[in-house]
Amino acid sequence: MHRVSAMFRGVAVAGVLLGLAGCQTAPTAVAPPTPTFGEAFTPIDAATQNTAMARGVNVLGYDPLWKDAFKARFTTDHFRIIRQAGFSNIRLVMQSFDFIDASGKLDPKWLATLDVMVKAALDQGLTVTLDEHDYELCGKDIDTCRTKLKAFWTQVAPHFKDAPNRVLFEILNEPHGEMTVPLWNAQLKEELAIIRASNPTRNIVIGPGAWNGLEQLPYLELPKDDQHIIVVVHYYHPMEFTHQGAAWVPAYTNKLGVSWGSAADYALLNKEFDVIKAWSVANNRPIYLNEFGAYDKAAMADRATWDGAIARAAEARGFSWAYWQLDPDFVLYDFAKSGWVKPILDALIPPQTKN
């Protein structure tokens, strides 16, 4: 397994270090101390980060990192490729509720791969986008939801309070169900405090409820005072292309062979995100678009050609985004290959574009 590089300055996270490594010393239990990575905090406005940040990809959601390192797919070296590729910023996805205990802490050793993983990242000159992901649990269990919520962001704000400005925190992935939104516009005011309280300044991403689809960006209530706020926008239109074969979608699962690039395809795509792009202008706040992509079900040409219209679409229009996954589904990036799903990601950025 790779050996993690680049370690904290005066940072004691042995055990998950060399956990990560590949040794067989246990993980410490001592909690890490706030990381140091050589470069100060400095604020940078909203639309200039978001124009910085401009092409990215999801990553660690799923891997079996976070809770045995042993098993890890995913190790320092694959943000070294995601940047070779031509990729500038990353969505470090988060599920942090099974590791906060009873009392609300948040486990340590969990924190300290989180450190490494931000500092790796960073080291590599990649935007991290810090996304709280537990978005089911918050779509049955609202009090629940709420309450751990709360626990992780009074915990990881002011743990990153010193990150450089490239660390920017997603308070939650597409809230619904439960979490309506007039509860969410609620509760992201409630969280923004408490991040505010140590990172004044920092970049915080906010989303619309309803799954922070684009047609509820006129009922998102952001703080008006509060500029650095960049606001998501997720993309899957049309769901029966996008999610044929998705065994989590009950009305598609079965639904396979749909096509995608008709002259009425891409009408439709450039409709809704000139509707994005108006209600950016209007409201003065920069978009990412954080996820989108078409399952693997599809034909592969139609895949590539859906993402590629995807990104070009929002690169027109200033957006930064971010393509839903690396791994294991919607896949980019082929861990049993070691390589990427070229058509993919060619796509995503064509080869004469790349840095």
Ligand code: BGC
The other form holds:
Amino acid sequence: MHRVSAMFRGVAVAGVLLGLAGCQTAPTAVAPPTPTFGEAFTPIDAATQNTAMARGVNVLGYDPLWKDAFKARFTTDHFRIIRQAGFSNIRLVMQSFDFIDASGKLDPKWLATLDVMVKAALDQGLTVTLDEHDYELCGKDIDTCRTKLKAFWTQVAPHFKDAPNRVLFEILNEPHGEMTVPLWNAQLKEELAIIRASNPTRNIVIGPGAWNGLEQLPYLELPKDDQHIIVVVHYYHPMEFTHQGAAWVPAYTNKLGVSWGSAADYALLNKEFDVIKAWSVANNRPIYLNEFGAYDKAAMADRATWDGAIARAAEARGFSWAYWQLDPDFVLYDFAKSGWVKPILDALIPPQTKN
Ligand code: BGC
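Mind giving me the form predicted together with beta-D-glucopyranose, seeing as the form predicted alone was just shown?
Complete assembly follows, chain above in first position.
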């Protein structure tokens, strides 16, 4: 829904984000060198890593910084704020396709900005999932999607091959539409092969087709001999509650005043999370619930109740999680006030459980 344009001032962006506005470098056509992070890569078991990831938040997907550094809301200091609030992981939402040219080359300036963000997040001790989020195009133009997705991982995977194990790759957010379940099962294997050529043991994040919904877990096909995979599920049930007033879901755009929190609501939540857990145990794959949230049009108290219930249900079953999203909607952090939306933060991370 929020598309980014191809206009970009990448290297200048990196300078501004680091607070080096006076030291901007002229844009360069040369790809940035593989970054160094001061921490070597060591393989880590997927389940162990997933436990350490614990609590997280989606960031940067719709921030203006990707096209204009001077309009950035998010700065590298927000990683410190996020860590201090008690989060251990971030899902870095990347809409890269507009920055891949006709020859398949990813804009080096875009990549330089990504490097700055990844390094700053790692420096705060956060785990970073690099999420390719061009799911809208992939849902309606499979050919362009396949070309761009392949170009993306062919360049990004080797670029981060020496990054610490706290950098994970998520192949594609919410495959759906033209990217049918069978096509997604084939596609994910192709992308995984590209990634494995340079990152044989990095943990990779993959969700099932049809919007990463829990109903699709039984149809997800993963290579049995690859244990360095963490499986993603997204959860927005019931949609009439979480998406009430949302312009992009016509069925619920005019439906307001839906509350949540009855015994039946909790029963459905627990039943569905038990289904996810059973799949996880039967298939020996850890679960990362890396999108859940209730849109801003629901009553704040109900949003907090639902967000807290989902986070606790995930934790009770050993799933790591990442809330959707820091900003600009489902808002958890208010950039205008430079402060957290406290009811949501306290629901996600009850102060007495903060680490
Ligand atoms: C999309 C967002 C949307 C959210 C909830 C995400 O995957 O990227 O645009 O707001 O799902 O519907």
